[in-house]
Each structure stands twice: as C-alpha cells, then as structure tokens.
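Just the one chain here, laid out as structure tokens, in the form predicted on its own.
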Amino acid sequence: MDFRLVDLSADEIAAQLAVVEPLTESVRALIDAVIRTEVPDDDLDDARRRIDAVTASLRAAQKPGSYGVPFTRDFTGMPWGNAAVGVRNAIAPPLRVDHHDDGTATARVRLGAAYEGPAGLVHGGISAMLLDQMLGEAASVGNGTPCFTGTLTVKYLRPTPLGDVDLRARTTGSEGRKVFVRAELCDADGPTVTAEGIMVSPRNLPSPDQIAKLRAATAADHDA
C-alpha cells in the first residue's frame, strides 16, 4: 500500500471539499436523471454533447491513475476517490460513517436507482460492498491502523428495497494482524443482509506506535 503524506491544514482541506463534494453531488444527481428521463432522443444527444464538452474540460489536468488514499499531516486519510465513500466519487452513495466510544460504526444512506438490482430493489453486491466498508471502518479505528478484507462472509437475509438504510459494525476480537468483525444492513423493519469479516492489517503500513510517533514529530515540526 502507497503510505504518503500530503501537506495540508484543516482549513486547507475544508476550502477543497467545499469545491469538489458539490460537484460530486451534481454528478451523483446526473447519473440519476439518465437512468430515469424520458425526454426525447435529440434532448439526449443534446445532453451527451454537453457532458462530453464538461468532461473534455476536466480532463485538462489529471493525475495518473487512481487517486489514492494520501494521508493529512494529523494523519487522517482522504479515501476521496473510494467506491462506498469517497466524497469525489459520484458511483459512491456516499456512505457517511460515525465512529463510536464502543468501537461499533454507524451510517444511514439513501439508496436510488443507481443501486437497483432486482427491480425495485437493492444489488447484492451493493450491500456487500457497503457492509464490507462498514466492517474496514471498525477495525481500523479500533485496531489504530487500515485493515484490508481478509475474508467477508455475507449472508442475504431478504431483499432490501431501495431506499433510506442503515448499517451498523462492531469488532468481535482480534489476533495479531487481524480483527474480526461483524455487522448488518437494516431497513426499516430490521436487518436484510449480515456480514461476518477478517479484516488484516497490511505488513508494509506504519504501526499504531509508529503513527504516534510520526503524528508528535509532526506537531513539533509545525510549533517550532
């Protein structure tokens, strides 16, 4: 994993989300109204001409490749190009996470029609998708590092209906690298698909101490 840090201050990263999380959101809101107009086809090709003209703008300056997950200098990562999170990712719902002082993490998310499986209803792999997220959040904060999924078991208890969810994790134990996880996606009548996971802890990643270590050395960079 490509562990780096980037220069940036709170303010610095709140002046950049406040750019790129709406024009995210306008994108989101594009795919949507694709799936789901009914004008007609000249308005299409009208449209199609238009976006093409926008996208050809964007790309006049593009980092190569993925966009990563950079870490702040307080060492908090920006997954902003991430499937289920990622806040300049329009594919993700996006999946906001709360962390908790049990260790469990929560999040509620409106699922649409970019999520449709069956018909009015939710993709399997979306929800293992966004279970798996869930469960790498929880271990992470607990365990002080990212985890990777070592093994996710899902199981589908009933079909979820588009719509608002909610999912909730919590870590069972851990050995060594890894943590073990548990958590579920609920409707409003309760769980519609569980997840059981072993998430690891890469090898070439800083540990816990280690990111202390760095994180004081930092601060003392920046107050001398």
Second form
2 protein chains.
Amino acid sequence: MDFRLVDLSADEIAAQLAVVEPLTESVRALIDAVIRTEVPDDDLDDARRRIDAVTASLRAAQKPGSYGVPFTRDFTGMPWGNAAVGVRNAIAPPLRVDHHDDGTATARVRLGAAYEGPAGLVHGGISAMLLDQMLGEAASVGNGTPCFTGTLTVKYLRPTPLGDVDLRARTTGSEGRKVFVRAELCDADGPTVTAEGIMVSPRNLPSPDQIAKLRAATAADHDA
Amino acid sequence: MDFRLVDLSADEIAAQLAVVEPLTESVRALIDAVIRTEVPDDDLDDARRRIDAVTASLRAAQKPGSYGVPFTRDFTGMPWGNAAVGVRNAIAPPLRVDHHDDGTATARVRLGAAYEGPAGLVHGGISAMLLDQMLGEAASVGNGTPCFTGTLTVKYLRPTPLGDVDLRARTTGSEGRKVFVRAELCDADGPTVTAEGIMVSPRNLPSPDQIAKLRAATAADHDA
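Next block: the form predicted together with another copy of the chain, after the form predicted on its own:
After this comes the whole thing, all chains and molecules, with the earlier chain placed first.
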C-alpha cells in the first residue's frame, strides 16, 4: 500500500478543490455531449482537434502512472483519482458519501447517459461498482482509507432507470480483518439492487488507534 | 425495451465509427490528463473554459435523454452509449468483445489511471462492471442485445494492478429465460477476479429464431 503523505492544510486542499472540481465537472459534461451529439462530422473532427489541444496543454506537467491515494498530514485520504468518488476523475459520477454516527454511509447521485446499459436504464455493472464503493465506505474507518473487496454479491430486483438514485450501506459484523456489509441502491420507488460484501482491511493499514495517535501528534505539532 | 431500428448500411456505420471512435478516444485521453496533470491553476481554469466551449458546440444538436440501443435493419445492436462497451462513451475503456464458435466471449483491455481504486490498483467495482458486461455478452445471442443481470457474485482472489487485463466468459447452463455464466479477469500472472452470474433475457426480446427470420426478410428485401 502507498501511504504517501502530502503536506497540505485544509485551506490549501479547499483551494485545490475549487479549481479541480469544476474542471472535472466540465469533462463530465463533455462525455455526455459526445454520447448524445448529432452535429455534422466536420464539427466532430473539429471538436476532437480542440480536445487534443487541451489534453496536450494539461500534459505539460503530469504525475507518472496514476493519481494514487495520498494522505494529508492528519491522515485524511485524498482518493481524488478514484473511479467512483474521485473529484479529479470524470468517470466517477462522483459519489459524495456521507458517513453517519450510526455507522451507515449514504449517497445520492444523478446517473446520466454515460451510465447506460440497456436503453434508458443504468448498466448493471455501474450499479455493482457504486455498491462496491458504498460497501467499502461503510467498512472503512470513514477517512477515505481504501478497503479491499473480498466477495461481492449483487442482486438485481428490477431495472434502475437513469436519473437520481440513493445508496446506503451499513456493516453487519466483523471477524478479524473481515468486515461484513450490506448496501442497496434505490430509485424513487425503493430498492432496485442490493449487495452484500465481505470487505478486507489491508494488512499494513494503521489501526484506528494508530490513526488517532497520528492525528493527535500532528495537532500537537501545529499547536506548539 | 427500446427496439428502435436505424436504417444504416454497414458502410454508413463504418463511416460513423471512423469519426466517432477517434473523438471518444480523445476524450478518454483528456480524462486521464485531468487526473494526472500538475499544471498551474490558471492553466486548469483555461482548460475548463476551452472544454466548455467544445461541449457547447457539440450540444448545438443532440439526442434527448440517452443514446439508447438502436438496432440496424439486420438486427445488430448499436450499444454505442454503453458504459462498458460504448464506442461513443469515454467512460467505457471500451471493452471490445470477441465471440468465439465455442460460445466463449473474450476481451483484452488496458486499464489506466481512470480505473483506479486503491493506489496503483484497479477499482474492485470496475472489475465487477467489466465482468458483468462479459457475463452478459456470453449469455446474449452475440448480437449486442442487452441482457439483464439477475445475480452477480464476484470473488477477488488478489489485487489487480492497473495495466493490461484479459477477460473471458462462458455459459455453463440455462433454465427458461435464465442463463448461468462464469467469467474471469486476469493479469499477466493469471486470474485476479472471478464472477458467476445468473443472466435474464428480457421478456419481449425477439428469440434467436425470430431474429434469424427478420434478418432473412431484410436480406430478401435488399436482393429484391
């Protein structure tokens, strides 16, 4: 596991997000437009050339490989490249997950044309992906630390129309490094897809106790 | 189900693909660049404005809603907006699935930064999505007709590094409208994730016999 630390304050992270989130949102709109556009071929070719020029300008300086999951100095994960929740990843809807005091995790997200499988319906694999993320969120300590999926079982009760969906997940037990979790995806009429997962914490993950100590030590450094 | 027919010849479809596929590929490169770029904030803002301009030009004429799954006059599906295989959908890697005479379906795909979960590794939900698509491909009659997933069970044997992966799927039996399918996702060292699925054919789907008759009738029309 990569536990690279980045020395950024909460303000610095907020400043980065203020630039990066609108950019990613623009790319999401572009993905949708490319799927649905009916402009003539010459306009499509022109769009391609203009997109390539933007990409070249962004590649003037770039991280090698992938974004990874850096952690801030108070051990908050920054999974900004994540395929489900990444604020820099236009593939992610993105899920914005809320963690509640009762241990549940919830999210509401609008799934547009880019998430289609059968005509007008959410791709079954996209539902599985979002539910997998929710299972991991409920199983994690709630700080963005990635959790590995051991087994994922997804049951499709009925088709999910494209549009707004709600997701919720909660743990149902644990055994050593294994955490048992359930989740569901709902449209306005109730659950359409349910999932059960056995999630596994990475072997070399700092424990919640260790994370609390790291955070206290960092806070003490800053107060000193 | 939407069985909208489009009256396009094979040549016309090839001509559309020749324009659309490079455009979608350019958007995929842009998604990657936005995740990994380290250019200054002003350049990011400039990129956003240029992307918004391209999106506006594409939206000058567009389909309402989603792309759907139109069928050609010989009943070949065009799932071009599909989240896993869609040639117009930059979220799709895309999977290019080969159907073999022995009934298996295979695909090889490169998963880059946009498919990340834990640092450097494929998101477990992305593996589930691709396997779900492969299960559907093996269960379908091989003409792009969408198949609904009933139950999907995914087992993660070990982490999958980002990079090239191979997928294969095959049916193991059927019962009425249910088709039982297995699939696996492999890196260079062998399987990393396996899946079992119970896939369900849509109730109002033309049967393979009906499709064969439709195709024969269309061919006869054109010969006439």
